[in-house]
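First comes one chain, alone, set out as structure tokens in the form predicted on its own.
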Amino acid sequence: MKKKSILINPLTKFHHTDFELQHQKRPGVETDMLPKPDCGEESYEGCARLQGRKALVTGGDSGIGRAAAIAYAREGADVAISFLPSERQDAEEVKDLIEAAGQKAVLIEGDVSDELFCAEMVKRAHQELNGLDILTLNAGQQQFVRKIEDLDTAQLRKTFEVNLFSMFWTVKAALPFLEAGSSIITTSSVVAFQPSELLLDYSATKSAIIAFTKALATQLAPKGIRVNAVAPGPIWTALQISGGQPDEKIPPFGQETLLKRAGQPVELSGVYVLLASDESSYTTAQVYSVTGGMFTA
């Protein structure tokens, strides 16, 4: 007798009521969030889709980067993650989860807004993983500002350095190590298509990331290296409660989507794994949207 399929309503699969009002000092840590985001710690199961692969995930301590790192490990990849000093507790948790999956974990502490650090990060990842063939460029800065008059040059510069410049620097450092079959995955956002008035600088970087991704894919296609982007919608991460959104936006966060709730990081895991794996061998220069139904075209 065939087993009856179990259908799960996407409207209620994860937290779908108001979040508790909360605020943390930037950049925020996942451990102290209520509820704690689901990055696949208990829910993601792998099936050897990345056996023997070597991945570097920037911003891999929490949120979407954490979800990607956990999924990669459970699919058979060794994983290096970058993180800021204040995020070490979250990073150590990811290390334990990667090792529990039977894979090697490398923690690289530093700030990707520093070009020299990006070069050292890539070098360490390649050396300690004994190879490198997946680059997942996810580190990001998001700080809301209500008016352009209050958006200072220091924040503008930092947002571009973290979100966009770091991608240039990391890819340039990694190219000598990437062979045909390697995959580069960038992280854009729904605000690249629906810019937020509160996130003028952030929205600009996320739009630029799409152009960067498509141009880089065109350059690297002759080398057999694929480049794609993921564009998340409102995802429940530490980014949001550490200045990414004003306080009044936190309780109803994500409820403006067609699915009436925020997404959880684990809901992006499958897309990152797909784009890292040979299952997407005919896919490059594309943007995969995971937005709860928010339009990206």
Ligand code: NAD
Given for the second form:
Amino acid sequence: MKKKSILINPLTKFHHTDFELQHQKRPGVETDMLPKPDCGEESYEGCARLQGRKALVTGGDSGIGRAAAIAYAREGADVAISFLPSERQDAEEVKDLIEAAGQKAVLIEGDVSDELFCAEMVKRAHQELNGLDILTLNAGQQQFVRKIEDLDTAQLRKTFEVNLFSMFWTVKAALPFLEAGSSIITTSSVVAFQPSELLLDYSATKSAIIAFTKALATQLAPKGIRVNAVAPGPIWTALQISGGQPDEKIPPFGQETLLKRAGQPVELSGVYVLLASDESSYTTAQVYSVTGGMFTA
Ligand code: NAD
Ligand code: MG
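Provide the structure of the form predicted together with the ligand, given the form predicted on its own shown above.
Up next: the whole complex, starting with the chain shown before.
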């Protein structure tokens, strides 16, 4: 009799046919998505790789940030997440999941395009977690516009403020608290390497995040603080169905990759944990790609 394989085929591990066309108002909530993104709620198993650590994850209510927050908690970290008011339901779910892992959860509602909020968010995270040593800068907005003539200055400014300026403001506020051994992780994108004609402003921020990450890593290396970026490919999250992509791109979303499907947020959990943990103690100023095989170099 043939032995049953323990291997899992990456081509068919998750949803790999067309998605149903769906729309939500930005920023969208995960609870109403079909299928609901897999952020590791049922599957991520920790093994104490972040025991005693204190993490802040911006945009930790849904998608990639939620996957990181769940994984951090199951690895033994206390976790604060930031989110927007309309995302309260997703955020409460994450709080329950963090607490179910036996860790402290802190919910911080507000807009990271506001410098004062970024400072307040860091202060609260540090105070309520009783420390801060993992900064996962993940909040982002993505709004497609087909022609540069139609990209107004208000959107251009907001995309840069949310995706890029917030990183400067949050790091500035956090630095006094970060000791040697702390880790900063930014979220860039495959579009930093293969810019999208539909996402001029967004693509520009994601390239800038890589330059910021490398320059900051250089500046903070003498303090023993590591800084790395993650570059995801097409991942099934609320960002995409709330204005991130035009209708025609939603059903086949992700099928252009070598693995012929969209990634799920849980497929990034391992990289966010690795970069936060002491296992990556010799890794700084790097970009980790999780793209289903889309080239990033
Ligand atoms: P998501 O919508 O689930 O998460 C993005 C989060 O950003 C939201 O939950 C929201 O809380 C936060 N956010 C947006 N605007 C904000 C604001 N003004 N103030 C505070 N928070 C705000 O989507 P996601 O795909 O998990 O996005 C997470 C990160 O991953 C983003 O930086 C995104 O650019 C990046 N990314 C996503 C993909 C993808 O295909 N989904 C690919 C590459 C990179
Ligand atoms: Mg969200």
